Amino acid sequence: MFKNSFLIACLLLAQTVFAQKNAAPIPLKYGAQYEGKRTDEAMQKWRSNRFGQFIHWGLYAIPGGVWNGKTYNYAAEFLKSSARIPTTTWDSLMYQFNPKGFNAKAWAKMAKGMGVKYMTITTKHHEGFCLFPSKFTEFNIANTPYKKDILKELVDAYNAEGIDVNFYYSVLDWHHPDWRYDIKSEADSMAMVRLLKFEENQLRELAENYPTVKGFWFDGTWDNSIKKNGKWTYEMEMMLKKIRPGVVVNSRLRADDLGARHRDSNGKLMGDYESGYERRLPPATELKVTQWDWEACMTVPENQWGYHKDWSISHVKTPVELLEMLVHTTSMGGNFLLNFGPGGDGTFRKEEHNIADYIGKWMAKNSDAIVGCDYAGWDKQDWGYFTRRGKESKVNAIVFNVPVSGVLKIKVPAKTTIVKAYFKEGGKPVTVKEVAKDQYQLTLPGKLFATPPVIIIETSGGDNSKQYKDALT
């Protein structure tokens, strides 16, 4: 009896799965606007950039995670919430914001030296304070002792260094009296109408007043109040793209008619790229991500985005850890956005300078294994990663874990022959040996490497395994 019941249950489950896969799409007005990757020039530029700098800067940089002598271990930009600080008290930090050590040109030169191709800056974080002089709120940079438009200074400085600038904007706003976490009454609904109109006005300001902006990075859209306003999220994306044709918008902005976020109720990606990878990367086996554009954003200390005085409270990633994350991301067709949190005085800490210096020196020699590169289509190996530029016959092998044997094992796609291999820096040849069908070994010289080496592998097509055949089993 049990056996029959189990078989019936399995059949019903199989029928349900089959029905779901073959069900008609759910009609949506505000779902995904297209499938696959955008192919226009602006999107191709965003994609080819690969490496970006994220900057979280706001009033939270002044207390730096410490309030009334107590250190709060959670993210410094959430201190208002963590320490239960009244809004009026927190907002008064605006009158202390006067970053005398801030130098936009120095920031831009540091970013240029690190090898980044774009930067994303918090124009307004959850606290509601604006780094630009908005005419729709007094809670902005113009009313601080600093007074000047920091956002314009940064845009001009970074653009002068050839770096694209994108704007982060938080829809969640602790300062605005009309913000709601959910909509449970007519009053809540009316409040959100007012808030969303305010934010529409600010987004229009940002798009119109800073004409070189290349993208918008939205945050704070996870609450029910936004899930219930999918129409607004759709309209904002359309408005920004109308004002700035080619502008790139992340998936965090969007909710559909039924409240689904990032992906609509039919499973299709909304926005231009997936931005759900925060402080994590997809496993090397998760190759489905190579089918769409995506970006990972990463902190240096595990829990911190904004400036925190005490970095000892969580793991601080080393420069080589972060470099490996950049390479990992590129090898899977994604962009890597590395965060920096300047202090209230407008300067970066020495650890951040050390990271920029380490990655920058590596990128100065090897940036063409990152910028403009993509998923190579080769099986990931334990010793490192592959990247490739377009459909070139050359593949970059970037080595982070040198085997004790000194031998790199490589499995190539069918009808691929490795012709030769050599170090990118210096051109010294690497011994190549075919060992089985579609399998090669590269023998490294018996020495340690100070930084991850890049090996150029040149290939050709055709039958690469004339002497090796599949076993007959």
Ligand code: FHN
The other form holds:
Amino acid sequence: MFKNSFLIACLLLAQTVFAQKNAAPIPLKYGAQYEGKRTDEAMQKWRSNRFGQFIHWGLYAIPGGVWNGKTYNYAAEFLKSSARIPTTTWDSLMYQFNPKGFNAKAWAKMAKGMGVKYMTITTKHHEGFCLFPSKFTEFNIANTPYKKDILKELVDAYNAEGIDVNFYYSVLDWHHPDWRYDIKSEADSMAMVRLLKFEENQLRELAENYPTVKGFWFDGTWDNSIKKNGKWTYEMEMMLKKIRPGVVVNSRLRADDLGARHRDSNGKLMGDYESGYERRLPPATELKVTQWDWEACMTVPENQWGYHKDWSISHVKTPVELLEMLVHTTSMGGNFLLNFGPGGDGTFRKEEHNIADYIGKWMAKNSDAIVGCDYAGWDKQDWGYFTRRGKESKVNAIVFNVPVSGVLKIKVPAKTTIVKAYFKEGGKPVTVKEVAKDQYQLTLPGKLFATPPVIIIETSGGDNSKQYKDALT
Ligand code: FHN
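Would you generate the structure of this protein in the form predicted in complex with the ligand, following the form predicted on its own above?
Entire complex below, previous chain first.
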């Protein structure tokens, strides 16, 4: 009896899987626009950048997570909501925004020194305050004591250092009276029409007034009110790409006709890259991510994007932890966007300077193993990561955990021979030994490393597997 029901259950399951696999695609007007990776020059540049600086800066930087003497541990940029601060009270922080220590050129120099190739900045976060002088709201930088177009200063300064700039834009807007979390009535629907028109105007403004912008990074799009407006998300992507051809848009913007987000109802990625990896990286086994472009964004403390006065609340990642995340991300074909939250005075905290210094020193010697590099196609090993530039025969081994034996085990893909290996810095050779079919050992000199070393592994084709006989089990 049990056997029969089990058999039937299996048959039904097989039938469903078969049906799903062979189901006709759902017809969509506002689904994915193309399949696979974009191959144009702008996208190749975006991809080769690999390392970016995220900047969360807004009015929330002024209270820094503290309101009326009470510290709120949740993310500083959510203080308005955590401390239940009325909109008019919060909005009046605008009259205090005058960052005396701000220096766009110094920010850009720090970023350049860290080795980033792009920067993504909050032009408007959930609070609704705009770091640019918008014609469509008074709630913007021009009406603060600072007055100047701080966004333009930053774009110019970063571009002068050769760093691309992308604009973060929150669709969710706590300031705008027409924002709705859901659409449950005709009035909600009309309000959202007005809100989305306002945002369309602002997006056009950003694309037109800052001609060097390289990408738009949308956020705050998870509510039903946006899921029910897939058409608008599609139109915004098209509009931005029309005004600024080549501009790169993240997957968070998009919802399709049926409200599916990131991926449309047929499972295809919308936007130009997957931007769902937030405060986490795909595990090394999740190799499917190498099939598309993706970016991980990362905080330094556990969950603080905007400036918070008290970082003792959670673990603060060390510079080497963050460097490892950058390398991990590159080794899986992704971009790593590391967040900085400057204070209301326009300066970065000492921990952020330390991170920039540490990673910058490493990048100054080793950026060749990151920028322009990708998934190498070799099996991940416990001691670290592999990266490779295109189809080059050289592979970079970046070592974070030196084994007690001092021996790095390597499994190469079939028909790959390791010819030699040496330290990128200084060129000292590393002993290479072939130990079994497609398996090698690299013996490190018996010393500890102050920073993660990069070992260049030179390979050639050729099949020397014939000398090995598989076990007859
Ligand atoms: O709520 C925001 C958060 O403040 C921050 O901007 C991050 C960055 O990815 N995005 C949202 C949460 O997903």
